[in-house]
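Presented as structure tokens, the chain that follows is alone, the form predicted on its own.
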Amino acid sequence: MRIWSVGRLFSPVVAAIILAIGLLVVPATAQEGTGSNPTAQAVNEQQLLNELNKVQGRVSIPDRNAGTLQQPQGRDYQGFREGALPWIGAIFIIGMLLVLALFYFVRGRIRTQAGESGVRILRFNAMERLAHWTTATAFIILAITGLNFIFGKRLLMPLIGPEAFSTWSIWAKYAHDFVAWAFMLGVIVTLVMWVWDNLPDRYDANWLKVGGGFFDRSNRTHPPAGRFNTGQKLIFWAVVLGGIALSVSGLFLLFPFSFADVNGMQTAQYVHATVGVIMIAVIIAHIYIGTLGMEGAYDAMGSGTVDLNWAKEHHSAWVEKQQAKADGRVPPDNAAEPAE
């Protein structure tokens, strides 16, 4: 009687243990028997990329491009945007600032050797100065707002906080998009106004040979030049060609998917960002020469007139032509030999 009672007590426990073991063993045995894996047939991300070259879903909104979730080119662009681009910008911009600082401390400011004559000569008229300052102002705004896209979250956001940075970035984007039209117009006007004065001439080779006299600490080397010397011509063509590249690539970005698919827009981003930081470095050098680097240079775009001695030292061939026109004569072929 006692043995029977113990059996009745433990039989439910034994049954439960057997049932639990069965639940654990049977699925595993069945799986081993069939050799099937429930997740083996699921399509993973890498298979989609290999087969379709992108990960794409379905969307109900009109913009079907929103269905593309991921693509290899997007990964490449993200690597460039977050990795290479900040380094490219830092190398060109900081490198240019360091070179100019070194040049200033070694060479010093380029001064007019003969001093001021007291006679002024017209260098640029009002229309030319308006076009220059319009383009220059637009470019400075574009440079500041463009650099915010590259360095803002790294350098500015830790200083002013996320909320202020978000507000600033929104307005920076608006400024970048709208001021771009003034810059594009300025590039066109600049090209039309000065293209003929910036074509190669017989003075360029010698100007390059002596480095424009910039490295002569005695300040006695003044190679002849026309209205624009070779250095100014290089700046002009950098602005025009770089401005065209920025304008075309910028239009692709201002009107998404109107001229290209997502891959074309990423290519436009590569061009726009890289050319932009290079042009910023070039314009920094231009600003330096036109202000701190050379005495009397700013007057050309400030008041529009320059001292006659300054013009003779830096643009002697142009001065000779201007004086010949004023006197009603034709300048000789050997005009404007280097002023020593």
Ligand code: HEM
The other form holds:
Amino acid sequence: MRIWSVGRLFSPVVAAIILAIGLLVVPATAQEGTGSNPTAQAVNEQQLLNELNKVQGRVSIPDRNAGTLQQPQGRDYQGFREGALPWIGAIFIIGMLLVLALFYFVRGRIRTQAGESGVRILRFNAMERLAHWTTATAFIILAITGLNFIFGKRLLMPLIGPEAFSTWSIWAKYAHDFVAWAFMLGVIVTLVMWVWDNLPDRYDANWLKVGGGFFDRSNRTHPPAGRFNTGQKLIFWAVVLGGIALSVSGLFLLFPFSFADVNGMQTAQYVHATVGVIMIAVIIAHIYIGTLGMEGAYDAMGSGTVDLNWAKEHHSAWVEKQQAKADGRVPPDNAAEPAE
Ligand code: HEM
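Show the same protein again, this time as the form predicted in complex with protoporphyrin IX containing FE (HEM) rather than the form predicted on its own.
First the chain shown before, then all remaining chains and molecules of the complex.
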């Protein structure tokens, strides 16, 4: 009887102890390695990223790229886009404006030392002017709309409000995408039209040595030059090579993922944005010298003709060649043949 009662008492106690130990031990071991706990180390996003370099899955929609959630290069690009790029842009563009302002106030306008002769000579024919102004207009639209991508949200949106900024940005984006074709065509025509006049020649070394006479405040230094002087050749090659880099990287962006994967797309963005802001700074210098910086220069692209004295001071070797062609006479300013 006594034995029976101890036995009856023992079994519930043993069962309770076994259960208590089980409750303590089983949950701890059951969690390990199953991956069912979303906060467990096995599914830590950072660990996946470190091991696979990407957080990637499978999607059933046609755009397979949507399956890549995260990748380190994406964050590098974002850092560049939001951090370094606005600084690079601001330093190049504002830096160039400051240098030009300083140059203008210290050096002043580059004058035609001999004054106007009253005789005019054809410098660029209608076809050349059309090509120049097509490329120039396209570039200026691309520059303004491109800068909107970089600075618009920071600088323009606080001024005009989010709704007006959104409407403007949609139009700016379309303008950028469509006007790009006119620019690409312009770059090709510019290259074909002027490449021979922009090859190095025997005047370049001396022109560079005397800085083109740009720093002589008495306006007396006039190094000889052919149709384009060395400074203009540098502008030409910046436009052609920069234009090609912008065009190729721009085509990658116009047709996303057609020629490159996501990393290729990011490379195209780096190239496009960096070359774009540098080229804007270069073109600001070009516009300065073609308008405010040098007396008589604008006429070359405006009416197409320049004063003979201006041509002799800035492009003496070219004038001599033109005069030799016209038997020593001044070539008529309405000549059908453009200056070579
Ligand atoms: C308002 C804007 C612009 C003005 C006033 C302007 C003015 C001029 C002038 C006056 C010339 C002839 C210089 C000479 O007689 O030797 C010229 C040439 C040239 N322009 Fe422009 N331009 C402008 C914009 C542009 C743009 C945006 C580009 C290209 C993206 C460009 C590319 C060129 C090239 C490649 C040349 C020949 C090389 C040179 O003279 O530097 N121009 N421009």
